[in-house]
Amino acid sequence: MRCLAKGSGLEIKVMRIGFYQFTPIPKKVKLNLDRIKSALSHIQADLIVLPELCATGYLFTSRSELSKYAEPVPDGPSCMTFLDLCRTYNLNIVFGMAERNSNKIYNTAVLITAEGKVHCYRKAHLFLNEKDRFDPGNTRFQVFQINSTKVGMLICFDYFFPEVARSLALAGAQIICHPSNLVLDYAQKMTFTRAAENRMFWILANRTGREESGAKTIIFTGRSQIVGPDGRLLYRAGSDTEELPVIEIAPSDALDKKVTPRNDLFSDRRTDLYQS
């Protein structure tokens, strides 16, 4: 993170953020980790977001098969690889993985900071057959600090539930990190709304390619994107391309919750009328 001077003479902190969109090779953990490490070692960035289950791939025939690839946090090979990468290159990375914790298996997003701190979010809203493979997440929707910037994490299908993004916004999140394996064609459109209705930056890191297991085939939609607090598209990847873009943002833009001079997203809320 660095500072750029604006014409007014005020300095605004600028953060370099991005994502890595690629096609993981199913169940080839070391190969995928080596590929990610090689790609990220050539960039200059403050925050990079990787896809959901980026080292293992997505499609598992059973929970017992998945359990062979689930890893502990922070002592598994994925976390250890990213801890080394973050410290070496002064990076903060959010990535998706299968987490083993006692007899539980979670679909987890992990934030590893340049200082070596490790934070976890476990997917709350499991999609389709994930309900047979993973345990429901049990972490709260928390925000974490990267220097002076507050970030929150979601995983894939979590975007469908507006309460999640709003909870993170109310907790102060300026950037949402969203590792995904998206298959629904309209998913990317919905994150424009989530970003705008909470006035937050949104980093959607999707994957590309397809996976097959028996008669089942899943095609992933790519089109990873970064959206600004005003709902404006700042960058979008192709549907089947490997891309590692990095753009500069001012995280403080997400602190302004005014839609008009007389409308503030938070102070205008009518909690007296809402029902849970």
Second form
Protein chains: 2
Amino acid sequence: MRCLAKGSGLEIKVMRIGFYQFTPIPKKVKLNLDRIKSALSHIQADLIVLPELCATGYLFTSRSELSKYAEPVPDGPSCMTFLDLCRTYNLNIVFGMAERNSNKIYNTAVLITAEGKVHCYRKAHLFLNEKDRFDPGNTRFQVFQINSTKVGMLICFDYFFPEVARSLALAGAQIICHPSNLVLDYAQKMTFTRAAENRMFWILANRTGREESGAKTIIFTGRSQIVGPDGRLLYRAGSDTEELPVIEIAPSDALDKKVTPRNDLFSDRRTDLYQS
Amino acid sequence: MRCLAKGSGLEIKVMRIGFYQFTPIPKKVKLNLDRIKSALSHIQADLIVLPELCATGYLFTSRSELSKYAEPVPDGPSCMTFLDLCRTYNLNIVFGMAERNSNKIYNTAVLITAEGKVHCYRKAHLFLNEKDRFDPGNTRFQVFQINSTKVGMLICFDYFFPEVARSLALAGAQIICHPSNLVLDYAQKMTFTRAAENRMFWILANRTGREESGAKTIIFTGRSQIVGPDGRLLYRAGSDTEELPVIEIAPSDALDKKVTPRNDLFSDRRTDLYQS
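Moving on from the form predicted alone, kindly provide the form predicted in complex with a further copy of the same chain as a structure.
Complete assembly follows, chain above in first position.
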């Protein structure tokens, strides 16, 4: 994180944010972790978001098969690898993993900070057969600090529910980290909307490639993107490319909720009229 | 409204819906009403949505100037004209107008049915200087019936707040009627999101042309559109064309909230976790 002088003595904090879009090899956890480690050790960044289930891949034939790959937080190999990486390179990482917690298995996003703090979000809205594999998330939509910047997490299909991003925005999130394994076409347009309606930065970290299991083939759609609080598309990856872009943003831009000089998206809300 | 046979004895009701995108002449109420009457008397349709403030135009220098053009509902010339039109042509119309109600002035959308029923929605989220001209809306986000189909209304900037469309969807809206005078670029992408996240039809009826008042010029952006519950763009108008498209839809499509066979967008909601 560095500071830019802005006119008369004012300083703006600049943060370098990005994502790593790639194709994990199914069930080759060590190989995937090594690959991520190698890629992330060559960059200058403050915050990198990785896809959902980035070290295991997505398709599991059963809960019991998935169970073999679920890891405790923070004692499993994935967290340990990233804790080391974050400390060594002064980096903050959000990544997706299968989390084991007593007899539960969650589809979890973990924020690991450069100081070694570990924060979890467990996916609330499970997609299709994830309902047979994972337990539904029980963490609230909380924000966590990276220095003075507040970040929120959600996972893949969660984006479809406007209440998720809104809850995080109302809790103060300036940057949304969105690890994904997307198969539908909606997310790019809809996460644009989520960023604009809440005036937050949005890092959509999707994966590429395909996975097969029996007769089932899933194609992941790439096109990871970063959107600004004003709805501007700041970066979009290709649909089948490995990419690790890093861009500079001013997280304070997300503190201003004005869409016009007289329209603040928070204070204009008519909570007296909404039905939830 | 007509019925299509669908396989084994099942019937699907088909509804012909559309919008009228045009350029109102500022403050020429009779001229605009005559123009709308003439256009709508040549079509076969069940529901037509007109722009916000469609008979008066948008720009008023003051509340007192606006006050001269505000009309009571249903006794003013706009409602009377549309009541007559709807009865004569067996048509349902949603249109935007300035509504006078004792000492209040609302930016109102009115649904007039073929049977002569009149339903109002008063804009809740006022844009920019509308805050000096209009009173904030006090109607809830209710749905109204056109035969057996439930429709909801919102006006222009209301779309920016996901709670509005969600409130209407939870109340059962199958079709959203969205009279607008849009000047920002967001609405086409964002109303796509609103339709998809609630699985409703969405008729965005914007206007075209420009208005000037003193040093101020506003350009309205056209591109009115109809989106389906699956997020498909069913029609989009040009940015500066007069258009009156009518398309056939099956309103019952909006009763199915499943985005996958196992993901119902309503029953999947985690209201236990949301913050409002």
